[in-house]
Structures are given as C-alpha cells and as structure tokens.
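One chain follows as structure tokens, the form predicted alone.
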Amino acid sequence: MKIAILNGSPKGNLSVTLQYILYIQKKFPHHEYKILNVAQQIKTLEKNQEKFEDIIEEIKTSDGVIWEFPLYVMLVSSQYKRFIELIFERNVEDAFKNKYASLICTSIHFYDHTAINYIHAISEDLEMKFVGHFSADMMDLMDEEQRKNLISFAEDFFSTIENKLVVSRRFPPLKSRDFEYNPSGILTNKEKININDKKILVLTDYTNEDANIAKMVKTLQKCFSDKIEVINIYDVDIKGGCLGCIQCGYDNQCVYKDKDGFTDFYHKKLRTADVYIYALTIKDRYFSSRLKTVWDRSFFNGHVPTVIGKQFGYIVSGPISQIPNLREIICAMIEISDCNLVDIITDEYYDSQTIDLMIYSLAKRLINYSNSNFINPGTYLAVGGKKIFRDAIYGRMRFVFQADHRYYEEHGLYDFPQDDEQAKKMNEMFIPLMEKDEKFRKAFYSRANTEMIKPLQSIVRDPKK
C-alpha cells in the first residue's frame, strides 16, 4: 500500500522525527512510502499552485497518511501549520476524506498532548480516520524496547488499513453560526478606565477592518482614558518561522538576528508591557499561522521566562469554548511564565451588547490587577511543565542551551527535592521513629489533621500578617 508521509519539520530530510519514519520504512519494505516536506517548502507551496496540487494529488491516491513532526510550542510548527489553513483555504479538504490517518510526534514530552490533540481533530474535521499517536522522545530511537513499540504501532496502522477496520471519533465538529458585532453604544456613558503608568500592548491578526475583531479593537481602545498601543503582527518584519537550528542555544542569538526585525521587535515591544491583550481569530483549532510564527520564534529566548509578572487578556472571534485545547495551551503559556490571565472574552455569546459590557470589565480588572500585582499561582499546567524543563536543562540539553543553564543556576530554578533542607531535616527526624516506634506511628496519625493546619492557623490569627 502506499503511505504519504506529511514531514511537519522545517528541517525536512535532517529531521529527527523522520527517522522514525524511516525506521519503519526499513522494517516494512513493501509498502510505498512518499515523504512530502511540506513545512520545509511551505513558501513554494504557498506561492507555487502547481507544486501545492502535487502534493494534494499524493495524498488523494494514498492508501493511509502520517503526520509527522517534532514538536513547536506546545504544537506543530508554524510552517505545518500554514499548510494545514491552506488545505482549508485552497477547498482541498476531499483529498484527505475517508483515509486512514495516524502521527508521529517527538519530543521532550512537554505539552505534546496538545499538539496531538490538534492533529487528531484536524484529521478528523478532514473527515478521515484517525487511528492513534505514536508520541516519542527525541531519542526513543535508541531503545531497544521503544523501537519495539513503534514497530507495534506501525503494524497496528497498517493492519487497520488493510481490513478497514472502522475507528471511532473523539472531536466533534465545531459548530459556528454567523453574528456580526457591532458596538451597541452602552459604553458610552461609563467612566473612562485610568492607565496610570501602565504599559498596555494589544497584538492583534486581523487582516479586514470589518472583521468582529477589529471592531471589538477598536471597543477596547475606547475603554481608557489614555490611548494604548496596538500592534498588527502582519505588519511585524518577519521573515520566516523558526528553523529548529537551536543557534540561539548558546547566548540566545537567534539566526535571523540581522535578517528581518523580530528580535528588535521582541525586546523592545513584547518584553516592555505591563498589560497584554491578544485579540485574534480562530483558524481550524487554533491561531493563525502568522501568531504561531511570532510564538515559535520567540524561542530564541530558550526556555527562559522573559515576561515574568504580567497581566494577560484574550479577546477572541471564533468558537474559542468548543476548543478546550486551546484554551490549555493559553492558560499553560501563561502560567509558566508567571504571569496571570484574566479573562479571555469571545464573540461566541452572539449579543453585542453583552460583548461590550464584557470587553469593558475585561479592560476594568486587567488594571486593577496591574496595579495590585497580583498572580495566580500555579495550577499542574505551570508546575509540572516547569518540571520537565528544569530536569532537561539540567540534563541532556544543558551542553545544547547553556544561557539556559546560566539563567537556572542565577534564579534558583534547579529546585530538587533532594535539595530541600527542610525536608531532609524532617525525615531525618520522623522516617526512624515512623519505622520503628508503633506507639510514635500511632500517635502521630491521630494528631496528623489538627498538627497539619497549625502553622497556617498561626497566620489567620496574626493581626499583622
């Protein structure tokens, strides 16, 4: 049978997921395999119509398709992700209708459960027939036990093709109906919203004045005393999405550097606010590509926070509360850079009125917490991501990003467990006298609720505190 292999790597034949692929290749010869690179040659695909059908046309005379790709800020790359949009785009949908469809995914296992869950849905709003995921570490390759896995995958896959056998759906379709927003004039006796000092950058996509997005803009901007700042990423100098080239590891000096404006744009733009607002459009299930772009070649940064304490708004045309993927993906960026989101607002409650009077209130609290400086802590998104970056830097990829490792050690990020003195002092107390003392054990348990809530019962009682 023959397999069209979707490459999702800017780095097309020197990517590290393709070696899985090929992989199976050699241990199930027989069947046809045609790699497509299309997030390498997504400018050509893009400007050149004839290429792009060639692609479409390998698609349509497959018997199976595998999207394969390493993983870009918690999802595919930007590049991947324009020639998804241009499959919608450019009516093309029915090439992809009824195949069978699997992917493969590398990584270092932070957020690819979101970046599979965006590649599961798409297959099936193309209406094919998603069969599973085979998500791996970079170097899985070298296990033996893992290479049996994917082995086993890859049997699964083509077995299920051959006998056609019928795979349920998880995704349901997204349900949109049309609404044009207008402002309603209910703002326009409310009191004006003092910025103080405050910094406030709105980032927005919108490629039509007329679009709800750009009404709702331009509700926002109304909202405050003093004139705020809104920035067009189309009108952003970039030159192209990220490369993958992990350059920047060292000193976090990225390729494009002298070659378009980003990283200039990046410091003096994205890095200077006090209060961001996104205002965007949902494409498929997620962002436009060009927002991906800006989120993936922020990367040169590493994985170092370089917006720490902020406030975040979301204002959103699309049906945002039908993708709860997104969503996670919003909260989890959000989180782990010890910022706070306040509220993301959509067009979805079809009332402009009720838009209005939201957009407001959005705008209203963003400010007050600004000036209160407060941060929600963490929810699992933040620790538990945090995590994996922590244990990874310090690891495997410290030789890879040092100004990583530099930035770790300088803000006590390497924060073990086995580093905790507190918690040594402890166990070294307890552990012996748990094991061997019945009558300690006992005691212990029985006072264990009322023990627990004590020092906290000290702060609730503290007047000063």
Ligand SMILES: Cc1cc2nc3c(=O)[nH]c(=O)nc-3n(C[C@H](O)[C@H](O)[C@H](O)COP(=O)(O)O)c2cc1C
Second form
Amino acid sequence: MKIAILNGSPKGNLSVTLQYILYIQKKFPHHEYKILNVAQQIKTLEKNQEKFEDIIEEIKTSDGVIWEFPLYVMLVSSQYKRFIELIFERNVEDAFKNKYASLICTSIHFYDHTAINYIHAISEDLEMKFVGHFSADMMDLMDEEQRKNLISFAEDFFSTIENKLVVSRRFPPLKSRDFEYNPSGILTNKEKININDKKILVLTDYTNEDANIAKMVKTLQKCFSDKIEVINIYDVDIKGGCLGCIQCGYDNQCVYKDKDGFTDFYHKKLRTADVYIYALTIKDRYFSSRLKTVWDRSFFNGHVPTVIGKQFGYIVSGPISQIPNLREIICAMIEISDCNLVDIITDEYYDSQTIDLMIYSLAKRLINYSNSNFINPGTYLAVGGKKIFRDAIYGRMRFVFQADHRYYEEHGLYDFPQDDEQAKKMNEMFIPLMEKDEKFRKAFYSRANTEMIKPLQSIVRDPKK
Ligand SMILES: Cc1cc2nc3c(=O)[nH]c(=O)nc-3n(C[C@H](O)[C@H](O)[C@H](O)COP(=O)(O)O)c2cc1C
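Would you generate the structure of this protein in the form predicted in complex with the ligand, following the form predicted alone above?
Expanding to the full complex; the earlier chain stays at the top.
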C-alpha cells in the first residue's frame, strides 16, 4: 500500500512527530511511505502551483493519508492550516475523497484534543474515512508500552484500509447561510458609549470591504463616543509563521525579531489595550491561517500570559455555533490568561437589526466590565491547562524555557499542593486521628457537611464583607 504522510511540522525532517512515522515505517517496511513536508514548504506551495499539484498527485495515488503534525497553540501550525485552506481554495478536495485517513500528533497534551477534533472534522469535510488518532507526548517513543501502542494503532489503520472496513462519521457538515448584513439604522439614536480612558483594540482580517464582518466592524466603531483603533492583521509586517526553533525559550527573543514587524506590533499594540475585540470570519472550521500566524508567533513569549485581566469580545461572521471546538479554543485562550470573555456574537442566525443591537450590547458590556475589572473565574479549561504548563515548566521543560521558569517563580505560579501550609496542617492533624480513632472518624464524617460550610457562612453573615 502507498501511504501519504502530510507532515505539519515547520521543522520538516527535523520534526519530533516525524520520528513516529519513521518508526512505523521501520516496523511495516512492506508499505510505501511518501513523506510530504507541506508545512515547511508552504511558501513554495502557495507560489508554485506545479509543486502543489505534485503533492495532490501523491494524495490521489495513495491508499491512505496520515495527518502528522505537532500541536501549535491548541491546533495545527499556521503553515499547515494554510495548506488546508489551499485544498479548498484550489478545489482539489476530490483527491482526498474516500481516502482512509488517520492522525498522529505530538505535544505536551495541552489542548491536543482541539487539534484532533479540527483535523478529524476537516478529514470528514473532505469526505475522507477517518479511522482514528494517536496523540503522543513528545517523548512517548522512548517508552516500550507506547511503542507497542503505536504499532497496534498503525496495524489497525493498515488493516482497516486492506479490508475496506466502514468507519463512523463524527462531525456533520457545516451549513452556512447566504445572508448579507447591512446596518439597519436602529443605532442612530442610541447614546454613544463613553470609552473614558479605556484603550480599545479591534483586530480583524477581512480582505473585502463588502464582507459582513467589515460592515460589522464599522457598526462597532460607531457605537463609541471616541475613535477606537482597528488593525487589520494583513497590514502587519509578518514574514512567516513560527518556525518552532524555540530559541525564544531562553529570553523571549524571536528569531524573526529584526526581520519583520511582528515583535514590535506585539509589544506596542497586542499587549497594551484594555479591551480586545476580534472581528473575524470563519474559514473552514477555524479562523484564517493569518490569524493563526499571529497566535503562533506570539509563542515567543513562551507559556506566560502577557495580556492579563483584560476584556475580550468576538464578532464572528460564519457558523461558529456549529463549531463548539473553536468556541472552546477561544474560551480556553482567554481564561488561561486570566482575562474575561464577554460574548461571541455572530451573523449566523439573526437579521441586521438584531445584529446591530448585539454589537451595541457587546460594546457596552465590554466597557462596563472593564470599568469594574470583572474577571470570570476560570473553568476547567484554565484550571486544568495551567497545571499542565506549571508542571512542565517546573520539570522537564525548564532548561529550554528558562524565561518561563523565572516568570513562574517571580509571580508565584508554582502553586504546588505540597506547599499549601493550611492543607498540610489539616492533613497532619486529622489523618492520624481518623486512622486511629474510629469514634472520632464517625463523628468527623457525620459533621463534615456542616463544618465544610462554616467558613463560608462566616463570610455570608459578616456585615462588613
Ligand atoms: C508555537 C508552538 C506552539 C505550541 N503549542 C502547543 C500546544 O498548544 N499544546 C501542546 O501540547 N504543545 C504545544 N507545542 C509543543 C509542540 O507541539 C511539541 O513540541 C511537538 O512535539 C513538536 O513537534 P515537531 O518537532 O514535530 O514540530 C507548541 C510548540 C510551539 C513551537
């Protein structure tokens, strides 16, 4: 069988993830493997149609396709995302149709599931038969058990193809409506929203002034008493996507530093506002690869948040309610930075008048929340995610990401439970008593619920708090 490998690492042959493929190749040498470094070569593939068609030809003549990629900011790299966009833009979906597909990725398991969901759904949009995913920790290949797992995974993929087995579909196709938004005029007599001294930044990526999102941005601008800053990220000088070289790990200096305007843009614009409004259009099952480039390139800051305690709003054109995976990514990114997501509004259901009112309401609530400094407590998305970062930076990633380590130490982010003095005291006091004294244990559990709320009750009853 011929297996096409779509390598999504900007590092090409130096990819960690690729080693998993080479291991499979060693174990199943009778198959033909065609490794295609599509992320590393994205600029060539964009410019050179012939080279792009060569890749598509390899897909056409293969029996199975493996999406092989590293996690980049909860998804695939911007270069890989761009390759996926090219498939749709250049109408070559047919090459993928009915091919069996699987996915092998490496990461530290920080939002690997959102990247997997994305590629799984894209495969199904391409009418591929998606067999399964293998999400390895970067170094899993060193572990004998995981190597056995990988062999079983590959075996299943090959046998599914050979036996033409039938696999289930998980993601229904997206339905977009053909709707043109035009400002309704309902906001004409509305009081303008006073921005006081708040700095508002709108980031958008529209390429057509007549697009719904462009018109929605204009409506938003008119809601405020003063001029607000709108930046189209296509106007920012960005020479390319993150290369994954991790040289930024030591001192947060990006290798592109003086080669383009991104670092400057980041420090002067992207981290200086009080209120951020992203105005974006859905592209496949995410936003544009241009936006992904901005988010990937922001990785030069490592794993520390550089925008903390700010308000975020999203204005989206396209069927975001059908892509809960994307909503999760947005929520997670905001929560992990201890910021607050006020709302995500869209043009997917409503008429223009309702959209106008939603834009106005979003603008008003963003300012209100910014005035009161409200930050919603993080959910599992932030609490779980932060623990993965904390442990990795304290442990095995520290020598690479020394800048992160310094920040975590200085800002008290190493909140390990073994350092919780209060918990330690309680455990030392109660555990031996409960182990030794059955009467005490019974009494303890009979009063556990009443005792648990006592400190909370003291707050509720305190007239000063
Ligand atoms: C820009 C960038 C973003 C990353 N984002 C994530 C992430 O969101 N989740 C995660 O678990 N690992 C993340 N990683 C770690 C890589 O996924 C991991 O190192 C991977 O094994 C690299 O594979 P490769 O050598 O094949 O490129 C990121 C690395 C880089 C450089």
